[in-house]
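A single chain, nothing else alongside it, follows as structure tokens in the form predicted on its own.
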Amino acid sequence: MTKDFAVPPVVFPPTGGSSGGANVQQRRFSAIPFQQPPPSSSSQIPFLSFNMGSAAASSATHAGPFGGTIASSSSFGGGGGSPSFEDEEPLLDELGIHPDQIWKKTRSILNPFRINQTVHKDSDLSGPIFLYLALCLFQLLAGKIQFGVILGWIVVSSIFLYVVFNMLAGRNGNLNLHTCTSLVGYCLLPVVVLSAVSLFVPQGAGPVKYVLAGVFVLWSTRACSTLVVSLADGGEEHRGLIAYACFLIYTLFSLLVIF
């Protein structure tokens, strides 16, 4: 036995381009065009506004992450654009270098009958740091490249003395080792001045050299010793093996610009 099936017919649209293709559906789809969704509240950023005013209030001050309010950078500087540097120190004063009190500590080197004590009481290293410098460039001119050297005997000097006015002073010594190292290094004026000088005498001038090494020597050995028993306690009964540590340390300075 066969069974029929019913097969539908098929039907061929006409060429012509008349309406007798109406039975025929066509599926046409409309072109919808992109349409940008609507900006939520939630999602807009704040600093992409253009509003400069809002832009500022709000910037002004605003609430940090903790609950405090953070300032910027425009209310710096009495409300001005730019910050404020009058309140600011010097930079050689941040730094710790006092140039008027470095001039009145080497002023009052130069006169070896009246030495001011009361400026010495702030010690500091600036000043030695420039008679070091001096001493080494007056060396220099002479030939003689110590710059090691001289630094070296400063640390060494100012150590000795140290250890010898605690020991001879016992618990009533009060010197520290920043301020023997401050008064060593301001005694080294007149050593500086004899390296000066000693660039315009002659070579075969010798004895010249002994003599005037002699007088700078005692010079430094006299503002040396009395600035230390001034300003510590416990040295007085003790001057004479204080100066003659203090000859020891600027008799080798000075053998380091004879020879």
The other form holds:
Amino acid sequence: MTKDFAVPPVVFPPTGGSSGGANVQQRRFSAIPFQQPPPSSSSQIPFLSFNMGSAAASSATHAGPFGGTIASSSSFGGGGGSPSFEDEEPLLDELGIHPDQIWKKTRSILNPFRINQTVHKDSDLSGPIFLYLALCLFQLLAGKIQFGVILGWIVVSSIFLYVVFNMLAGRNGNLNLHTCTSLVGYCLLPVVVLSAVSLFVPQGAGPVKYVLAGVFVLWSTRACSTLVVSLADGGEEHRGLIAYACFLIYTLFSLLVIF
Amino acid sequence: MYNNMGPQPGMPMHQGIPQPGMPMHPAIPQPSPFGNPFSGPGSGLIRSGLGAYGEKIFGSSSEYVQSNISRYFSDPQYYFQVNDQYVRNKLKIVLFPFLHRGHWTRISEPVGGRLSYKPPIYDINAPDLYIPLMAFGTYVVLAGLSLGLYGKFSPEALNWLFVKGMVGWFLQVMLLKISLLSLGSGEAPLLDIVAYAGYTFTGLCLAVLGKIIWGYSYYVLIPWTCLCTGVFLVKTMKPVLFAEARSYDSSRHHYLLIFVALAQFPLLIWLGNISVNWLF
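Having seen the form predicted on its own, could you give me the form predicted in complex with its partner chain?
Next comes the full complex, and the chain you just saw is listed first.
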């Protein structure tokens, strides 16, 4: 059931009012990519949907991340005032990327001797994606195109760590896959540093590269096993066993870097 | 001989089990380790893994389906009840089976009317899945390292090494399973056999490590590994075979055991030969 709206044409001079309405419609549509736009009889713009009221009602029940934007823009439409660009949620917040949180978590891993576990309590995957892109970038600078390989290995190794931890921890094990992937990703930071450093190591120095890789892998392992054990229950008496699993994972990544 | 729990005042409870309140069996309170995989701690993993098919499998209340699944796929949680000491002692047994002075039979206890085996923490002869899994991972990593040292490393080569290791594990499982089947009913749980087969990767890792450190030590370490793995498998399969066999046909038993030991040689030589071409 479509509400008939007097649809203004899409012109973008900043005259507020009617064209502002079209802008809101366009932005709202981009926030709901999968919603079928119901055909508006009086519309001169066939792709825009104008059911603010019914759309808000139907999508409030099931569109979690979009509900906020729909509610906010429907309140604009309901209020009838001119919606402004500044009232929208920032893009990064909409996407769930919090740069200060990412920076805090990354900084906590930079210190190899004391790892602050509390910042990692809520896991996110955007930091690991940045670290993955950084690792791929440094590998690219070294002449190796390994985007898919690294991503696949991150997925496989986080599933591996998840299985091993939950099986060892038994009944109390409550590591979930999101947290596990987030931790494996963040503790990839020393490997990223290793790949950056190994760009400058001269070609023929074999043992230097291995020693360097060993140091960074041990740093990674220590960070990952400490975080995993402290963030999920049931792993305290299996620290050594879990640390060995982490060691295998990061040695695998360091193989990509040194060879 | 091996006391994995260390010095304990009374009940052997606290070392590896995070449940100090349980009286006698701090492990999973279930009738048998092979009994019900759907009610143990690993069941969460199984349930979430089978989430898509959950209704189909669990919705039907047929005992037949459940008992069949539990017959073929015993509870994996049992195999992960390990601790540091168990891992150390078990590695000693697998790598130097000649030095093990104790007996090789698993300790069984009657639990809830059914005879079940004690979990690996209490019984050094019980199989576990942690060591085989880690040994397999170590084998893949070390093989990648040795490939890289010869300048032939690439991620695709590592993937093929993974496949090769899996095929080797599968062949070993087939070997043990067929020798069980040809004698008795072959009703040992599949995960037991997978665990026994996976122990060969520990010796293999040693051989590959020797190859990395000094090339010629490989030619000493591979026969040693084959011998040790053969002895370990023979000594472990002997009580299993004799328990499963319907009729006591001693010469057939012994020929099969000798065949299992001898078959380790080509298998381990194939697995230890690390090159870019994974098939040989």
